[in-house]
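This document opens with one chain alone, in structure tokens, the form predicted on its own.
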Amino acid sequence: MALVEVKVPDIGDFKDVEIIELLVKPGDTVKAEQSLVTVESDKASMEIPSSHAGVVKELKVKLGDKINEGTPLLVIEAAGAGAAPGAAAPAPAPVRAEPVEAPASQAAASTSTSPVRTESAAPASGGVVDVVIPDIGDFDEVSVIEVFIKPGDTIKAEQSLITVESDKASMEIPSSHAGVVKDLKVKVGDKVKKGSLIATVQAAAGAVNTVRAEPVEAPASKAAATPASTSTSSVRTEGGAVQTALPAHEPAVLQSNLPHASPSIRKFARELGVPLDEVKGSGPKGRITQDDVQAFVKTVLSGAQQTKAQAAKAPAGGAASGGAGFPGLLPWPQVDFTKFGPVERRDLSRIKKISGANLHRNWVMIPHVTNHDDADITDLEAFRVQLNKENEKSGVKVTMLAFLIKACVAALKKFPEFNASLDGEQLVLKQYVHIGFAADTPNGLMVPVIRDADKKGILQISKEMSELAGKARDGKLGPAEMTGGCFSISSLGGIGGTYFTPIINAPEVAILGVCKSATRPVWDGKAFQPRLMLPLSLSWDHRVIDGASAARFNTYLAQILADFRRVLL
């Protein structure tokens, strides 16, 4: 292994610019062309690529730091080097830094070009003319992704007319003439290059031949890939008018208000429908992450939150009513119930207003799966009502849930991805067993949580869920109590029902719905022998566990609780 000084590379007509993002850090695992950091002037925001795959060892710059090409950025451990520590590294293959956008708010620096002369000049008193792709770059067969005018629109001189987007840029293509537009030539979809025909414009006299093309963004993992270009080229178009492509550097002009974000971002929210102008980025400079698009689909989803179009179209109240949602849903009716009928209007109660929005985003976000199965507890119940009777004088009554959390956490313990929250693409496995019960009060449901119940007896857990129980219909119940489980058991053993669909309790991967037990007829090999049967449903997020593993887990609780004996094992 040798060790390796990482520099900025050539970043093209860029001095002192300021580093806002640190994307690696010591011990971090890099590949070659992996972005390191990323680095803003007043024209463009772009990342700084890797010349190097290896193990970063040392840092050698920080946020707010100015750099330049040639100065050092950090230390790696190459990997397949062979060389002592110190000695020179094998010289690595060209890397240059791509723009990756640049915010709206700092549209204002410009690369100044001289046009590029074709055959002849667009006539001076106008006429038909083919607007083309100019020059994008090293960029070929790119994706047309929005389209921005029709036929009869009139248009600007370096008005947005397309969208298109590869692998590595999003750029807007604008229109060489000013005029009106008489055939549009491209649709969503298409695959274009340079020199494709976009529209005809029948131009206005004295129209401006001059083109830009700018990138708006790169993601930031591909920021390294393609070199952005810097030249500037001619484009003829048959009626031989000028049209030259400018540095593709520049910040976007075009559109003031245009959303600080990465294409890959872009597409993100595209497919999720979420319009990228109404989302506030937390990122540098106002960057939109994808941590702000999903906050935003969960507040809109929760229904505090409505796009501008959905507020345009529903009718007022849809969204307190709960029809919030994405474009394409249909507004929740709105209905003059009086016109049926005396009524009654109450509020909804502080606890349920809370429970509603998160039990929406729960049932609309999360994969539910639900299996049934039923436990034979007929030996549980007989030794949970001598247990009482032992112990009547302690004022200490243990109910089936007791017994319930108990062999929960055996069975949590034997399948530890029930015992676990998804966090991005990786799942946190919990070494700590705090459980959740559903409580029933006045003002709506609530859970408080037993911690630590694997560390503790069924009579210390039975005293626990009946305080907690108590504080939970007094109101009293403090947000510590209320936070932190592993897993949840909604039981409505008390009341009846057979088998139900009980909703994840984010961000939980399973819950546990008990109904009341009920004694059945159960063949045993010879005849059929009464007995304690207690239905089970088992709601589990498919993202993280599969078919088998449930079933698994159920049949593994069932037994626990038909032999508890089990629980020792």
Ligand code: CAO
Second form
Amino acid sequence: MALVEVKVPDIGDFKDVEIIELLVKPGDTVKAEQSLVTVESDKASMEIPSSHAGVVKELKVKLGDKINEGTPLLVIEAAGAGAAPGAAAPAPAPVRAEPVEAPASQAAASTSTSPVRTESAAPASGGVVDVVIPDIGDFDEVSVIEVFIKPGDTIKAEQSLITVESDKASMEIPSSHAGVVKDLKVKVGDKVKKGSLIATVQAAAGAVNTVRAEPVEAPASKAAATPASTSTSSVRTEGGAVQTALPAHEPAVLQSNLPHASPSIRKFARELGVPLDEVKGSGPKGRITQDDVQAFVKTVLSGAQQTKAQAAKAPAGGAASGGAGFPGLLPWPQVDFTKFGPVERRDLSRIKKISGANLHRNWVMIPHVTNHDDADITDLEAFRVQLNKENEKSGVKVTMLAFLIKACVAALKKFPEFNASLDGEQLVLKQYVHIGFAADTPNGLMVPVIRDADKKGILQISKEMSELAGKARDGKLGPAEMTGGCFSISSLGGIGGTYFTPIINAPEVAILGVCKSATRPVWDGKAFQPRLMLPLSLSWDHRVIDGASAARFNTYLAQILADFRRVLL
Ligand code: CAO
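I've shown you the form predicted on its own. Could you give me the structure of the form predicted in complex with the named molecule?
Time for the whole complex; same chain goes first.
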């Protein structure tokens, strides 16, 4: 196997163009003509193909490097005989495109083998002229991906009118005339080729601009180009691997509004339906990278953001109708907080990002109802305190949460639809009882799961809980310790509060929220008695559970907590 140095082929007028993407790395197997790097000028980007198939041994360039024809890109251990078909010479045969004399009439196009003229001349006094696609090389049909003008716009000669794109390159098409756009003849998604009418323009008096390019025979191999005219140059390869034309003039005014991304990123975004103009680029000069597109998709899917199209579909005042994918919501307010005072920005922790996305989905997708109740735990708390005194030496502290878990086990056995999950139109009733409990950790909320809580005693549950809570705080919980839960408890009892609305932990169908117990006067029929009351908040999925069942569940739970002997009944 021979080592081959792959160099930048003839890329026409492109001089000192910057590498904005490395598309391969050492160890990658590449095919002949596979794109290796993307380079970009101020008007066009292009991908440089490989002259050989093989395995990349060494990269000779890095992001930001400026390259020219002949710059070594990488070293390849060439497959088989080494060179790809037609790639014997590192530098391919050139294609010539010669500027020709400007004719006096309007644009014309021809087949690829005969000379093509793209030229227009406005009458000296002005007049309506057709502005057409100039010679864009071997491209047969390319898609219009951006349109920068609209009827009524005043345009300069050579101002970019549209962007067209093949699978490997994008290019902006300049205007041959200055004037006012009368009729726009293309829209995004149209296929165009040389000679296609872009717009009719009321030419400014005396504004004459001519562009004429004459293609010559196809090259024997890779990318090559020469200047096409004073205002257009082209880069082309056999088979259309790389081809772009760029006007050799200052960028148009509208340029600043365009999303800055290479053709492959544009293609990637289009495949995913991502509106590139809504993606914030993190690359050099704000260029949009593949990571940016992926991050945008994740944010939209998580519901943290809507695309403009989603927001536009939202009915006025429709905030009640849902979240991401629920087109009723207004877009998230974009506020420059620094206008109101100093701020500090902090990234959300990984756990917060994951739990946030889950909580949001659950809140939006599950029709929640929360029933509140109080349980008299006066006797239970006295028992717990006594138990802890007796067990002082064992090191296992029995907490109220352990009793709550055990009480929930009994209630779940009595009301099995609470120990269930929805699966389409079926309810999956579980014959095991794994209970999750929310644990507050420095990095965010985690829900470890006590497995087979129905088969375990209070002491064992207390011990396991303390171990799992410790692991959660240290970030050492394994995935198996957080999955498989049937029902969850979120206890804020150690902190405070009275009632709250816990969010159901899908695919579970209910969750119990518990707040801080307090001694309150409770009427016993004859007098007010001081009783230790525990506030309970049960959120349940109304698709599965009815309000009456929820009230019964809470009542039963409160009865057990008031007198644990009822578990035996
Ligand atoms: N009422 C009154 N006091 C209570 C109580 C209640 N319902 N529950 C616990 N306490 C007391 C305990 O008895 C303990 O007091 P002592 O130190 O005097 O014995 C103290 O509060 C601290 O208890 P704890 O919180 O350490 O223990 P726990 O078993 O109650 O809870 C755990 C463990 C992991 C659930 C808890 O530490 C925790 O993380 N809670 C927060 C859960 C949460 O964030 N939920 C919200 C989810 S939605 O964002």
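Bear in mind that the values here come from a model prediction, so they are computed numbers and not experimental data. Between two forms, the rigid core is defined as the largest C-alpha subset superposing within 1.5 Å. Positions refer to the first chain, counted from 1.
Taking 2 Å as the criterion, residue 55 counts as shifted between the two forms: its C-alpha moves by at least this amount when the rigid core is aligned. In a rigid-core overlay of the protein, residue 34 has its C-alpha displaced by at least 2 Å between the two forms.
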